[in-house]
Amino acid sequence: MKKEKLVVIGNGMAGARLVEELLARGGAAHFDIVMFGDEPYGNYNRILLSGVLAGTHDPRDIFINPLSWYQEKGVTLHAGVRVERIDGRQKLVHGAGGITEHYDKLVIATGSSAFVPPLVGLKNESGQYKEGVFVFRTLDDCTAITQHAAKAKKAVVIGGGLLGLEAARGLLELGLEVHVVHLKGHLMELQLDAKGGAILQRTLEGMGLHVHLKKNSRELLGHERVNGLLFDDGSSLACDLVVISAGIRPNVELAREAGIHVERGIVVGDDLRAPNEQDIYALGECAQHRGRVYGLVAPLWEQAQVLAERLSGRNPQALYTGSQVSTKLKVMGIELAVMGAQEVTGEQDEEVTYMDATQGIYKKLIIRDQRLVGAILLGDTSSAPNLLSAFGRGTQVPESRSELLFPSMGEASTPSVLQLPDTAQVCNCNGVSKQNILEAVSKGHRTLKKLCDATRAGTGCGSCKKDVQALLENAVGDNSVEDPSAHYYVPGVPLAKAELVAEIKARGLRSVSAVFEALADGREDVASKTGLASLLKTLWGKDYEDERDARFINDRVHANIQRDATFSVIPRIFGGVTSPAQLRQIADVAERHNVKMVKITGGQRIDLLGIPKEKLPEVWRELGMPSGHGYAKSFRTCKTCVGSEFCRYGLGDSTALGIAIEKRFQGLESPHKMKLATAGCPRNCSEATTKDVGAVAIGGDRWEIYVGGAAGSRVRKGDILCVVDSHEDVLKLMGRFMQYYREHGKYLERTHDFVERVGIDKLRRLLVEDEEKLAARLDADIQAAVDAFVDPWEEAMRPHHPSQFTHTLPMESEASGSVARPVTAEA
């Protein structure tokens, strides 16, 4: 059968989801699929952009499908190519750069754009937005805002809707004074009523946000760059950054110019086809169905499923009849669930409310004919599963309304997912029902990962994963299947650590990209890069081929990123012993750079907090001290007590030993961070018995060596590995244990878990009794790693890359012809 050509205009959440759904239904057998996307990237989760702006998400983490996915699936993606014209008569789509594609079927999924009100002074003389003025819709918008925020102090967000508040949250996290200006009388009027909006405002103001309601923005002040905002009432607000988030508008011009019927959106019927257009469909935010344009993700998913059913031929009669609007989300970290009507519409409606303004909680139900037709839950969404079920199924609600708002007050508590009907929706992000999940289990998806991959449940916000797990366990009972991927060292390379190490050594693989090429069929996996980089550095030392894009941001700039996107700088203070001159030097640097906070750490060091990325090299140079590796998965520090030199109880020179340990092992790469300590007597003032590795003097020049201690989220006294008679033996046995842990620990496995997994008796036999004759080799390998150490702060003088300490997204477009691929730049 000759394939038809399907062209999809739009690579956003609706267009890409349609293609996924179509491929899942065997659509590749019917169509050659071609896509156009304005942005030079793969498909990403736009819902998480606020996290990118706030610095809580790395841009790479929000991609749903990287560019390689399209190649793997045989889909031609014209990334970074804007469609300029549709020729419906000739069935042609014309894109920028002279790219033309013929179609048999055409799907328009062009989404929406930020609505920009007609402000005076919006643009400069060259017709561009004034410097400091942005919209907030794309990854590139995030980049531009973040770069400008680094030199701004006061920001205004025009628009108090969901996206505007999320932008405000990001700017707050970047350390700016943030004002939200909203035209309406309360925030988020599309989701909340006035009472709910007032409670939300009170909560947000408590977080430091400034809210201005009933303000109509008239003019942006400033010549080339914005320096203020003027309102209709004559008042003004000074600022040096403005984000416009005043709503969205469907992107319909392309369809309108092609003669397709457009009202507010592209008009479609229940078959999602444009009227009078035999082969043209539309879905997503650009489509108007039964007079309604949806802006939430769940209806988009439902439309994609229906259209995929029709196009694939699985169910050519499938119809989309509209969506019940309900959603659970977080607004600046505050939980919110909304569904259906906000207000009563007549005497037949009953309103039930509960409000606790001091706790930021507001609950409201609209009940009609004993059925739930609307609800708002702000600040506490614990009853959302019940309400969503009642709303979706239209079931009769209890006589006691309080049981709806507070399920525990009723005879029965909130039903578990096992008690919900099969039609109940479990994953709101992706519209996955309990029945979908159970069907996937019956088809053999019997591990959590496979089940989530197959259904997409749990792949959005992830809050439903526990329910998916419960359904899986209940369905498979004793027939559970072990997930081999649970033993992979990293998710993207299907090998356990021992096998992976053997292959890397046998093939001489010295870079992350070489491992992907040789052991993962050339498929790069972002989530695997950091773990592989750590392993390769452990295995090859100075011969490791460093690819900076494989590292986490902390390792790329050798500092610990903070919530406000600045960094903490911790210079190494060996053994916690410093001098007046060194303290003066640190104080001078802190004063010169207006360091926000100077903090004594639990590891006896000094942390300078609030350093901008571009200032890091200058701070390091002025400190003149080596890195304390306060950011890395490596040896961190060795805490000491004053020991026998000053303490009247001291039995051993723990200070000198701690300094020697820290000088020898500083920066040593490991599966997770390692914190060490030495104690001059069993009183254990430096808490050496609860460190990853510790040494305690017990008299007669003898030292007990402890391994696998912990005093963080978990508290565990370490196990005694052995007792030795000198500082030299402490260094040797500690090093031997650390090398074995480096070789056999799972990535991100702390020593306390490692020791329990391997067993202290086995460790003693291997490392102390040398039962398998490993000791000499382990000693030699740890010495090689010590010899390969280079202080990373030397890059203050010789940056690894010119843009290493500048603010850029870790990707840049590289559109060439019709295809672009993501490039991870230095950061």
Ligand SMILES: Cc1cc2nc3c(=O)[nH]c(=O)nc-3n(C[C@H](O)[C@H](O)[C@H](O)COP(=O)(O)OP(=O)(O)OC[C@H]3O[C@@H](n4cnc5c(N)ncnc54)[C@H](O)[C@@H]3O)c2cc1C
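Not measured: the values here are computed from a predicted model. Positions refer to the first chain, counted from 1. So that the term is clear: the rigid core is the largest set of C-alpha atoms that superpose within 1.5 Å between two forms. What changes on going to the form predicted together with the named molecule:
Taking 2 Å as the criterion, residue 129 does not count as shifted between these two forms: its C-alpha moves by less than this amount when the rigid core is aligned. With the core held fixed, residue 30 shows a CA shift below 2 Å between these two forms. With the core held fixed, residue 638 shows a CA shift of 2 Å or greater between these two forms.
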Second form
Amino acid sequence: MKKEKLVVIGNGMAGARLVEELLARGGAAHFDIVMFGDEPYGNYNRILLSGVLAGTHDPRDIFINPLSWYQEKGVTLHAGVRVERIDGRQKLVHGAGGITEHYDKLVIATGSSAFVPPLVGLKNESGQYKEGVFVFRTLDDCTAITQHAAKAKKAVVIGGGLLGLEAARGLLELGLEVHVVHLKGHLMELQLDAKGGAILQRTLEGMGLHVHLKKNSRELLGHERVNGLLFDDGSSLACDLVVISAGIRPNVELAREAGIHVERGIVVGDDLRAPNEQDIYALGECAQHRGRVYGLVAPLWEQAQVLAERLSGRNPQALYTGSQVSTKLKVMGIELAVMGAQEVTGEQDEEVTYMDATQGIYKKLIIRDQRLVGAILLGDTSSAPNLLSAFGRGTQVPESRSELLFPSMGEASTPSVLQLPDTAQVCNCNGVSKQNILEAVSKGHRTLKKLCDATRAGTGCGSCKKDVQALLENAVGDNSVEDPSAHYYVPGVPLAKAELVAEIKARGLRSVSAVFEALADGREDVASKTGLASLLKTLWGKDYEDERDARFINDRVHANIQRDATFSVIPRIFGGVTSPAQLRQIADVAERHNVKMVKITGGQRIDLLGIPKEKLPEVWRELGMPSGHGYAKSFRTCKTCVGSEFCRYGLGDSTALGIAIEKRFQGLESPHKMKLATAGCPRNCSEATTKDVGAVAIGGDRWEIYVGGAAGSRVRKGDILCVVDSHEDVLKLMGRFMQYYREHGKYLERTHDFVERVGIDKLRRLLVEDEEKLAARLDADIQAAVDAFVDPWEEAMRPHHPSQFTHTLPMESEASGSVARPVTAEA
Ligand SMILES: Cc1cc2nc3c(=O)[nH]c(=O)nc-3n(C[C@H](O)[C@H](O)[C@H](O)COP(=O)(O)OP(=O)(O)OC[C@H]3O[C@@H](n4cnc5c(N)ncnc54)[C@H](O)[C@@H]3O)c2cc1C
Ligand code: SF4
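Could you switch over to the form predicted together with the named molecule, since the one displayed so far is the form predicted on its own?
Next comes the full complex, this chain leading.
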């Protein structure tokens, strides 16, 4: 059978989902599939852009289909190519750069664009948006906002709808003062009534957001660069960053110019076909079905399924009859579930509300003829599964309305995911139903990780993972399988750390590629490289065979990359003790290189921020000081207090000890960073008890050694490993603990997790009492690692390769071979 050609315009959430659904139904046997996407990437989860802006998601983690996926599936993707014209008569699609494709069937999935109101002063003289003005729709928008935010202080978001508030959350997380200006009388008027809007506003203001309601923006102030916003009422707001989030408009121009019937969106029937066109379909946010244009993902999952059924021939009669819109989302981290009507429409309607403004909770139900026709749940969505089920199925609601609002008050009335119908959607981010999950379990995906990987459930915001786990446990019962991969040191080599270390040593594997070759059937796994490199360095010291592609950018150039792609340089200042000459030297270098910021770090070091990559070797040479390893998964610093030499409370010379510790262990590779401190007495001015390893003088030349302390996102007082009575013994016991951690800690496991996992009693038995006669070997191995130390900044004199410090963006060719594009993040 000769294959037809299917062309899809738009590689967003709808277009790519359609292709996936089609392939799952054997569509590759019917069609050669060609896609155009004007974003230069594979398909990513647009919903998670808010997380990228807020810094909770790495851009690389939001991709649903990377470019390699298209290649693997035989789909030709013209990434970064905008379609400029559809010729319906000749059945041709003309893309930018002269790329033309013939189609037998055409699907338009061009989504929406941000609506930008005609503000005075929007653009500069060259017709571009003024510097500092953005919309929030794509990954590139996100990158541009983040970059500008690094040099901005005060942001205004125009629009207090869902997307505006999500942008505001991201900007708050980036440390800006954020103002939201909204035309209407309350926030999120499409989802919330006035009371709900007021409660949301109060909660958001409590988080530091400034909200201005009933404000009509008129003009963006500033010449080339925005510096304020002027309102219709004559008032104004100074700012240096503006995000316009005033609604969306379906992308329909292409269809309109091709003579396809367009109203607000591209008009389609229940078959998702444009009525007067035999072979043209539309879906997603650009489509208008039965008068409705949807702005959320759930409807497009359903549309993609129906269209795939039809096109694949599996069910040519499949129809899309519209979506009942119910939404469960998080607005700036606050849970919200909305379904159906917001307001009562007549006397027959019953309204049930509960409000607790101090807790930010608002619940409202609208009941008609004993059936739920609308609900708003803000701040507490525990009853959402119940309500969604009652709303979706139109079942009678219980007489006691409080059972509906507070599931725990009813008799076993909280329907767990187990009680929901198979068609119920479990993962909203990726449109995964209960049935999809159960099918995947029956196909053998019997661990949480495998199940999530196979279905994508839980890989978005992650809030449904507990439901996926419950479904798995219920489905497999006693046959549940423990996920062995949970114990692997790195995902790409199927061995736990102890076994991996044994194999590496037994086989003499000294490079990352040798490990893949010997222990992973030659399959290289990018995600595993840095963890393996760290372990090999730990095990082999100077005999480790370095392969540069196994390192992070920070480790390749020995400096910490910053938000604006410049680097931070922290020279080592042993024990935090410096001298006038050293300070003068640092000041001279900072001045000569116009360093953007000079900052004293929490670890008592001096950080020179804003150095371009190509300047790094010069700066290091001029400083003439060793690297402070402020970027590395290694020993970082030893913070010291004044100690007995000057402090009148001092019981021990914490400064001398700190310098000795730092000289000995500088740059020592480890599973995660290690911050140390010494304190001259239990007043603990250097916070030694909350460091990875700390020593506190307690008098009579004695020192307590603490391990596993933390004072970051988690705060934990370290456990006392032992008490020793000389500086030498402090160095010895600390080294022994560090070597044991280097050998047994999982990659990226901080000492506080490690100490809890192994247990302080066991550590004392092993390292202090030497129950298993390990001490001598550990002491010798840490000595070997200390002896192997080389200052990485010596590469200033001998770069590893000519382009080590030049500024290039790596290029990656895309699936169709038609474009080469820069990748966004350093590989
Ligand atoms: C920040 C943000 C947060 C969101 N949060 C939620 C949420 O929590 N819940 C929810 O349900 N929805 C949310 N949404 C909405 C959701 O992302 C959209 O409903 C969904 O992406 C629509 O899919 P689509 O494929 O129709 O459009 P899109 O995903 O926008 O894809 C359309 C693609 O077509 C491309 N394109 C357009 N014209 C052309 C052309 N001429 N040639 C080639 N390519 C073209 C576009 O560049 C784009 O890549 C959010 C959206 C954003 C921006
Ligand atoms: S910890 Fe004790 S010795 Fe050190 S500075 Fe504070 S008071 Fe002085």
